[in-house]
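Only one chain is included here, represented as structure tokens and corresponding to the form predicted on its own.
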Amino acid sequence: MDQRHVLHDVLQKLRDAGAQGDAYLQESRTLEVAVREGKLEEIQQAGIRGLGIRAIRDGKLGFVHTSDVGEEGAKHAAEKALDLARFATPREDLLIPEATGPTDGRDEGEPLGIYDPSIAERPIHEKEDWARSAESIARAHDERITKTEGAFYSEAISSVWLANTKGLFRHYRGSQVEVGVEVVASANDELQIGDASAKSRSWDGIPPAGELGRKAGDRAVKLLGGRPVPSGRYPVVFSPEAGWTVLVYVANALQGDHLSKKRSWLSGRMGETIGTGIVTIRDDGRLSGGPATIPFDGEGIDTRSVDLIAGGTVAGGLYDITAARRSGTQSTGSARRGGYAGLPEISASNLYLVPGERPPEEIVGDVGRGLWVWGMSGWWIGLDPSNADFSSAAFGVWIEEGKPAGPVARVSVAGSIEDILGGIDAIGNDLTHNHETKTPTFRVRALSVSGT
């Protein structure tokens, strides 16, 4: 349904009051299915329809969101947004973009492969069967798997319309499926969790239940008996399940608001080399079928592909309109909204380390003695745009003469982000875009590992 009439009434209210602003209308339907120990534990369906209105008058912002998007409800919300703007603190950085893109209400997401109508058409029992099968296969993977934390299937079908007082009117539809399973292995009074999950825009992109189930079971069993290793500097191989945390630090430092306000350790360092020549970190808001792909951001600006690090060199940042203006550059379409109830915020989309050509087993096989990290915890504690240091508790597998030599637990890995990027000497060919932020397997020549 074309929601132009709802948005038109809201924007006319703003114009009549001498204000600028925009209206963000979202409709979505969600389904959550959870099974545990072979039994259906939860099934929930919900429908959401809501409107977010930004009113800008005399350099002051009023923001209101409402689930009442009927004619009177929408007009009342616009009046409230205008009223709130009267009492807000004046700002110099409130900007509304000029009209871009088509204005005929077409689905701009269709060419990007982000909507699969068959998801909604499939019966719920088929989705429940996927979760049951994944859990059952994970549980049966090894006799040491003694319990399960369950498996889940989640989907969201959504439509978004965005219009502003400068004539912008844009629309897209999207679908999202997320699946996962988690089991527990036990031996000698020790418990170890193994999990696996994935996201997809389409039904066909969901991993087979057996594939995900076996992966979760295998991780749980192989991590049993983990022990610390002697502290020292070792080669460290990051698996895709661990390496993505490094990218979060890079993107945070290259967030346009931090750069423009000189709050980042990378402020003023565009063009400097901080990584090896094989390191390219890309944020691609238009990646075909990507988990975070959308045609335009929360301000109405086209999304795009941005190289944050190109061949080891600091190459770009993530900007909304305001941060771009302060920095003398253009928005990268990185103003994201979590939904109609939230304001646009700068964020990465499909963030990834560009893959290499080497198989993961070859990268591990070249290590004489080192750590293969399978997971990390607590890595977010030091996440600060002004701080280049990275430290995290880690677990995984010890490598001796290029082969797995036993599980590792209760260790930490530390170094600066420049140490990590500047030490990457091998990148794998195993990148899969099954989460918003991903890396293939990659190896760092040496990092500090704290154990015994």
Contents of the next structure:
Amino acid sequence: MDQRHVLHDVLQKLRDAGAQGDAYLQESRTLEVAVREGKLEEIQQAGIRGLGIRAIRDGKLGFVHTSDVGEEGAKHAAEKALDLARFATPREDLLIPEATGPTDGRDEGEPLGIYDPSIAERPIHEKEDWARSAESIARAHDERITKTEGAFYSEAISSVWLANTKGLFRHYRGSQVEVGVEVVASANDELQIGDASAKSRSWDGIPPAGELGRKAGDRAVKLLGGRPVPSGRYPVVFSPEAGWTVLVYVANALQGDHLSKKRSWLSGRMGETIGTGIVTIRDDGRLSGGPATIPFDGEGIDTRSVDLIAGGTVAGGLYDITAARRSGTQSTGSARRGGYAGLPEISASNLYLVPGERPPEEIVGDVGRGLWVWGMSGWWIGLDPSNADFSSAAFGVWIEEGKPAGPVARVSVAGSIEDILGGIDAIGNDLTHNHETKTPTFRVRALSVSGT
Amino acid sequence: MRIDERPLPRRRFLGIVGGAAGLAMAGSLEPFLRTGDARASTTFPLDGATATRILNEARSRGAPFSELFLETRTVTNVSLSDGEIESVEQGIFAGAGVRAVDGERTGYAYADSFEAEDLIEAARNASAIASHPVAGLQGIIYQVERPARRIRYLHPFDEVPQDERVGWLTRIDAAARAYDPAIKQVTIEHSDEMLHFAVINSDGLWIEDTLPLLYTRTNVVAEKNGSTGTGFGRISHRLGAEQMDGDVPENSGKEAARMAMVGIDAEPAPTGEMPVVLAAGGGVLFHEAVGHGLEGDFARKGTSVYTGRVGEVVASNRVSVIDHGGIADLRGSFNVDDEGTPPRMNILIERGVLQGFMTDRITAQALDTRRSGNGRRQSYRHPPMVRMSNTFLYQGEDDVEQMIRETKNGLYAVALGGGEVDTTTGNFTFGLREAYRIEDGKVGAPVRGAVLVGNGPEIMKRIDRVGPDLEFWVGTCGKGQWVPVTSGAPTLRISSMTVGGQDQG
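Go ahead and give the structure of the form predicted together with the partner chain, now that the form predicted on its own is out.
All chains and molecules follow, beginning with the one already shown.
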């Protein structure tokens, strides 16, 4: 299939109708291999191909997606998008950008370290071996590990083309591997899951099976038998497996659409200090080899790095073209598409808390009595840009005199995001970019913990 | 960022999002179990001989069972924000998935196509799960069936003009704004779909069905004297456009606005252990607390907290929990599940005693029990797995007002947000959208910003009152794949659970 030809025909249809718009074409191949109790339990494979068309006529937006990307199917979809646009409300701020970047259709993914052709060339048994080995190492980690949910390897190889009625024509390829393992420890009629997972753009970036296997096994055993602690205000240390949830709240409040419509508790608060001086939260859409790195966003704008919080001060937001225009600023390349079937929506990319210099053991070692959170549950329930409240169930390890003093479960941690960022007094050096949203270990002086 | 589209980490997938549906249920199940007319369904471009070639290709390396799932789904989305229709979207998903099953092992592949060569290639990929010698594969004689109709609808969405949808949204918006001048923002996301699917398998089953679904979510923010409150309304039934008849849109907008106004006056929620009275419709608690643990796949792996406990007392004797995919009109219903099994009433817990697990084909075989009609999938791009449908705690006889009067100090939870559970420990959490303090046996001030935290098996034993007023809550359940569900409960009381708020009072 000639992608340029398909996109050209679609855009011509839009132009002929006096409309503007863009067309987003995606082709992906996916593979997933799951192993349980040492045996191959599931293989899934698929090829996905689809087209999403945005048609804007008289400021009104219609959108159609289809998996029929043949000549007739694509033309029909373009007509449908034009028809649907009739029913939307006209908006002045709905714009298709001028063409930027290369227009020769070259792959812009490989220079950013997001495409590794060797992944597809590796035989399936090597991928199965990773999972089998991770599961077996996790199960052998401790004699209390008696059951397993198994281990998996999954990969997706994708190509994306985006073209618009103003001459934009851009393309990238990307590869993404995700691996993970989950085992269950048991004692005294209680069960506890322990899990570990990681993403990588390249084959060489996949962590050794033993590393994740031991981590999953260790978590299961150390969390086994967790109990609530008495309610109170305590220092709370967030591990990388828990701390990222706080960043989701910050990025949600700093989405340009929420800011420009005054829907965010941070609207109108640029330049205000809400965190301690060591807190810098960055969203870097071009991080080399980052799990969320792409060269251009769903509107065709170059991705970039933005400091949302810089040294404790509210420093920036995430904007698409529309929100940027409303706010009198520039798009940050944050209009991301979840795939061909979705409209571009403002979203963070590689979002992280800039690491400090302290080893995590030292940050825990400073705590007299407090909670070391290893994971959050239901953290997303209260996510709402209109208020700063954060509350989530948490599990982890109790700290007494700087030492781990037994597992904790069924407690909740609550506070405003300002309480959290304004209470961060230590940030670790253990940041890894193995998921889209990550923090190193960090500590908050005091937060409300509910238990017994 | 929309939670229901954020890719969830594989393990922490047992979340549910959604909201309250004001659908009351009468004293008996009978009125909901009617069956009805057979609406003619179109057929896919596939003949029996081609189906057999595909199914046999999937079995060519020794998998004893194979299955073909074909689907076309037309989805229309309309969104409204600040009184403006932001976009009108439409999409068609069309394709087929092929599954090869060898005991507890699954090979799955799909194509965005109905072309024979594409599906044979998918079948070849799926077949790789097995590696046994194969005797000659025979032809398959198909038994073409139509499912018994439990879901009757009048107005399919493919016949609804766009301006009718726009009309629903503007009416919701107007009703919410008219409720109070403090209502500052109204955003509405509407989605409806017509799903046509076929399940064809190597046992000779060939079954097709067509289902409508609508989901309209309204979020309202109220602001007064520097304080904000949020409220939501949901409309979702397994019905056609007739579910928007009358003043349904207006009522949904008003309800969202009412909740937002309550939020303005809310104080920080209390902290610690206390009795909780859960108003009717709080079924998400049981979806999380016991439902997931009773999905047979976790029992098959031995990783559910309920593994091997059939016949044991797992809840107070006031508690009976049922899952039933065939209750007419409910969002979680279907005429036949995605493996071709008819839904039925599955009593999971009866008067506190564990009766059994929900199953799909693979788990029914592994657990040596019958298929419960809970094999569901998000689309042809996903293999079926064990999923809840409409899960509810059966109603009791305790008086609701008395229940509150007898509670000295505690929490009255009226509307719940989403929830999440770890099926291995049974530890769960869910959010409060609308809740009040109970002080001296009376409903007091509204509270905000809290989650409820607990352990499923423990909480089930602490249910000491169950009212007569069963209501259902609509949601979308995530377990690596998303499926529409409801969860139901009458008003009930839990003698003690952890409320996680910010007020250390």
